[in-house]
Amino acid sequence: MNIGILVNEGPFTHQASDSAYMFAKAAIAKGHAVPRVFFYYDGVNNGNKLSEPQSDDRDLVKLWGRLADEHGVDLVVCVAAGLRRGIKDDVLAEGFRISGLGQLIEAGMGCDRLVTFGD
């Protein structure tokens, strides 16, 4: 099954993306597809490579980075949503993209299900 996912809040103010990334990591393990993430509203900040968490913490961004690495996940930052928070390709993580919602709509009507996480 091809699995699209929708992430809307951030990573250090919100569940939404730990729970994102933690499904689409069993997802994958169980043998399913993930071909796209598509990072909207304040969800666009798990692409910014400036963020430092404390070092007893996870480092969603970097997470995030590796799985698209390791499982050839599209990580897509929403460009509209990520010019109002300050997030341009200087600030891009690695393995992550900037792109439209057209990107969310193709990963809608192309995965068998698109299951999003925050508000």
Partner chain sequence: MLHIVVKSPFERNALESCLRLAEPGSPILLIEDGVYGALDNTNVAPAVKSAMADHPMYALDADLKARGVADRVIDGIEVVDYEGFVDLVVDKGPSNTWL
The other form holds:
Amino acid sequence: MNIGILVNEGPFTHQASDSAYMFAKAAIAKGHAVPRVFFYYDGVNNGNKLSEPQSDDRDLVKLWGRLADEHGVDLVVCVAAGLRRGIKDDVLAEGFRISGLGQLIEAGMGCDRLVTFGD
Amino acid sequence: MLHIVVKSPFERNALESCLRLAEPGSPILLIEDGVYGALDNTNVAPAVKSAMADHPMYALDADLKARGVADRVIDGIEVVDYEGFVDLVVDKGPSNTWL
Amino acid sequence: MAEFEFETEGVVKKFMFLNRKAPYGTIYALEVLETVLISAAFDQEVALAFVDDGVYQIMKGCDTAATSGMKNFSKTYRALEGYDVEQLFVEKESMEARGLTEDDFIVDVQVVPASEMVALIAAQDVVISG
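Condition change, the form predicted alone to the form predicted together with its partner chain:
The next block holds the full complex; its first chain is the one shown before.
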């Protein structure tokens, strides 16, 4: 099954991105596809390569990037939400791309499920 | 439809609204701070127990454990791991997340 | 980066934006509205539901002039009709709990009891909740 994911919050302040990441990993492990994760609202901060978590904590920016690299997950950061929050190409982490809100609607249309993680 | 509740019933009305607006028969999964709604001997437990007549209830193991409350879950709420979460999403149709 | 191409030709789904948060205190109401406007370009069956504090999103008379300069997006709800987004539902119980009536809203809505809102939500293919 194709499962799309919407992440509404950034890393660290809320658990939403952690939950979404664990869910995506489990879905892929079970043989499902996660063709796209769309990052909206403060969720755009998941794509900030300047983020430097402490060494004994997880690094969600890198974890998402690795998931994209290993399983071809399309990580899309919303352009409008990103601009407001300073997430542009110069600070965009590996594995992410910036595009429009239409990519979220397309994921809703094209996936069998769209699961929201937020706060 | 699968209903996913992510906030504590002591902080927000996410669970209360979910119980009011989820179609009878539809499953409810409690994750993140939503797992506090799965605990027994709280003042929301009676409402949750009565809702269990209409809704199969699930709670996410990792989030119960992280909060030190895994041994307090109401009897009859099924504890699932992330793979179980995926199965619910796949098997129960579209999902709605109560934030 | 793995840009994915979806097969969306001819796909028409029922999308509901389920709004449960008040405006201005957080950005959710404004940004979900931006999503609603985009969704209209995809010819989907779009419905908006206002539940819990979400009913405050469509209050008449919002004026942000005395704030830091927050964008007043209240009038955008009236523009939705021009985008063929005409299915706006308010849950009666949420409205009444806040001492509101239909006259308090900036846009025409259908006020429905919780029992009908249950059926509306259950009938959707995609629910985007904020």
